[in-house]
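One chain is shown next in structure tokens, namely the form predicted on its own.
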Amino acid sequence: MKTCIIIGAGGRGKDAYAPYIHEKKLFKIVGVVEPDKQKREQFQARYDLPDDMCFSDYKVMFSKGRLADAVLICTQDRMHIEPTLLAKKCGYHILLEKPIAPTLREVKLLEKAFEGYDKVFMTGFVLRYTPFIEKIKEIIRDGEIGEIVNLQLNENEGFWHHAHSYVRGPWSQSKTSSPLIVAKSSHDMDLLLYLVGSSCTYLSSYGDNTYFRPENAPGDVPDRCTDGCPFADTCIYNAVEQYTNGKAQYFVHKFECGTEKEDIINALKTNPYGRCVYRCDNDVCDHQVVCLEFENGVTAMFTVSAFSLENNRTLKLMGTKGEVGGCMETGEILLKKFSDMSETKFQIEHDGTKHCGGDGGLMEQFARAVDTYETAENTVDKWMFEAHKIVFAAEKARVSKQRMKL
């Protein structure tokens, strides 16, 4: 069994790749890198490692040579780059969690450093890995829709779900992570580039931070929804409701404060989630929308909103000889014909990993891809550069209100 090392016990290191990897035995988990030694040490008993590889800072691990035969880079957006170019010179296979970098600037530096690398490099694209996008793509590869013409995608956030992360939490700043449309949205990208099956050439791009806003207040509110909100019975972000009775309910595991209510408010008295959504130092965005040309003709609307009531996505592709679509969460996909008017309708089932089965599915391409590296015909992700290429220039389009050549 090949070899793995996680970097970053967070979200995604600990709770959504170590368990996948572990039970379907893709990998023998041997070390871990994490700052926080509570995290370490509950992740080292987890999966039973040795004091001497367990550490709280990757340069430390990086200087002992190769200790594995790949890496998981499961950092913080900001900390991906110098992880990176250090598993590269120890030559690891990496899989680093999306996005790459957070500037444009970085993501070319990788590209130019991982030119001709001979191991696996791959990023954490997820969404073309759901059984739900791979049945879209063998409606596509078997004709049914004919040619693709345009098609439209829409990555529906749920407000409880922007509030969290991108009001009061993390990713919240443009300056400390990225803008919405990078820490958001460079796989959807990558979903529209596999798709498609095509580069892209043009795109231009609208959106703004519209209601997260001190002026958007109901009226005179404190700083913390534990504070005595004149408005909390009605304010539909009432962090305290949210997070007890509400869908927010999701991330109450990230607290570490256990699951009683009042335990919950006692951390959202001092924690960063607790404050209101209108007192915030958020300035990404909550909606944006980004219209493309590729290469082969095909034209795209790609938009990511706050204003939804459910975290899902939901596509449409329009064909020469038909259309699909359907919606990623619930699985359900609608074909519909031209020829005899006729619809198929689909139901999905995937494995119950989360992005719909993308993250069991990324983890099963990876372990596959390291498996046959050595005989690959390209051992780096193909649409890696590119997607992030598109999300910094929708941003820059953005800003400027212009229409940009990739």
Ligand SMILES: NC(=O)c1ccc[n+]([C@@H]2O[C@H](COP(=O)([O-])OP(=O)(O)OC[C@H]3O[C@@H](n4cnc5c(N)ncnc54)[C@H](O)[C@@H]3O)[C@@H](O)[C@H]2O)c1
Second form
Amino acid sequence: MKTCIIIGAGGRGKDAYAPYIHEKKLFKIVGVVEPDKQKREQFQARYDLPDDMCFSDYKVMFSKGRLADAVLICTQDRMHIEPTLLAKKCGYHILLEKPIAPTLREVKLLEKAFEGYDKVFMTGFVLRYTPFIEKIKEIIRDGEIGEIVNLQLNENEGFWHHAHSYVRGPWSQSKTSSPLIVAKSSHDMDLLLYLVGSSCTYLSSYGDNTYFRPENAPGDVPDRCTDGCPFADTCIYNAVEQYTNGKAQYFVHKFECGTEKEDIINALKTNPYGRCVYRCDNDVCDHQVVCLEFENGVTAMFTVSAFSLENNRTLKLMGTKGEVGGCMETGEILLKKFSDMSETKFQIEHDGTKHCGGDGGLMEQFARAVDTYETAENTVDKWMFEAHKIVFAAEKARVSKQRMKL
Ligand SMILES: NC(=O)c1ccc[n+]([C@@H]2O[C@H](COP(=O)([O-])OP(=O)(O)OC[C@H]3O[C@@H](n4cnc5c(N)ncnc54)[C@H](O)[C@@H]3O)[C@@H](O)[C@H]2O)c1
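Since we've got the form predicted on its own here, give me the form predicted together with the named molecule too.
Shown next: the complete complex, the earlier chain at its head.
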């Protein structure tokens, strides 16, 4: 079995990828790099790793040469470049989490550095590996909708999810993380490229942080929801309600506190998630649209928005002979054909891993790519650079209100 090392034993490295790899025997996990002692020790115990394969610093790990076949780099957004270049130097197969880099300059730097690299280099674009997208791709391949003319993709964030991650949480500021479209939507640009099968030529984009600002507070509010806010009963963003009773309960495991209501409220008194959404230091957009034209003439409209009840993606492709669309999270696909006005419904199931089966699908694909890299025409996924260039161009277009040529 091929071997791998996980760099960054957090949400992705420890919780999403390692258990799947281990269970499906895709790789033998032989090492970990994680500065947080508690997480590192948990990981070490779970995968029975020797002390000398558990590191707190990736520089130390890389200084020892190549210790496995592959690395999964699952550190936070601004800690991607250095370990990736060190991994290349050692000759690892690399899975680097998205966004691959927080700036366009660094995306280009990676693209140049990996020209002709003969090992696998791919990113965490999980969506294209979902059974839902595979089915849509099959419908397109079978000619059911004719030639694609245009498409619409909506990334509906869910108001509670946006508040957690992009107002109170780690992706709330462009400076410390990246603009919303870079942090969240390189996935979607990859999906558009994958479905359209052509490069993007021009785009324009609009959006702002319209709502999560001090002037939209319902009145005189304290800094924290735990400080006796007079609007606690009516505010849909009340952290106590959201994290103990609402949809944001999903994120409570990140607090590293007990599961009782009291424990959660205590954590909210000091952690960033207890802050009033109108009094945070956020600056990333809460809505953005991107209008794209592709080399083959196809056009697309992409919307990312905080203002939805559910956190899901909805998609519609319009072709010369029919249309197909659906919702990735519910797995419903509806195909409508012009010739006989027929409507066919499909219900797509997945393996239960996150991102509608995309996490598992990505790991399967990474393992396959590593197994077959010697006979592959390209081992470096060129589309990942293009998807990232699109999001940076979209941000530039949004800020400058100008149309961009790619
Ligand atoms: N592909 C996807 O769909 C998807 C989904 C969510 C997040 N992400 C991306 O995955 C990356 C990780 O996100 P996450 O949610 O797992 O974050 P996280 O904060 O839960 O995990 C990151 C881990 O890296 C560790 N770390 C910090 N410095 C380190 C260092 N120098 N060396 C090694 N480890 C270090 C942290 O202690 C933490 O445990 C981010 O870039 C994020 O944007 C991708």
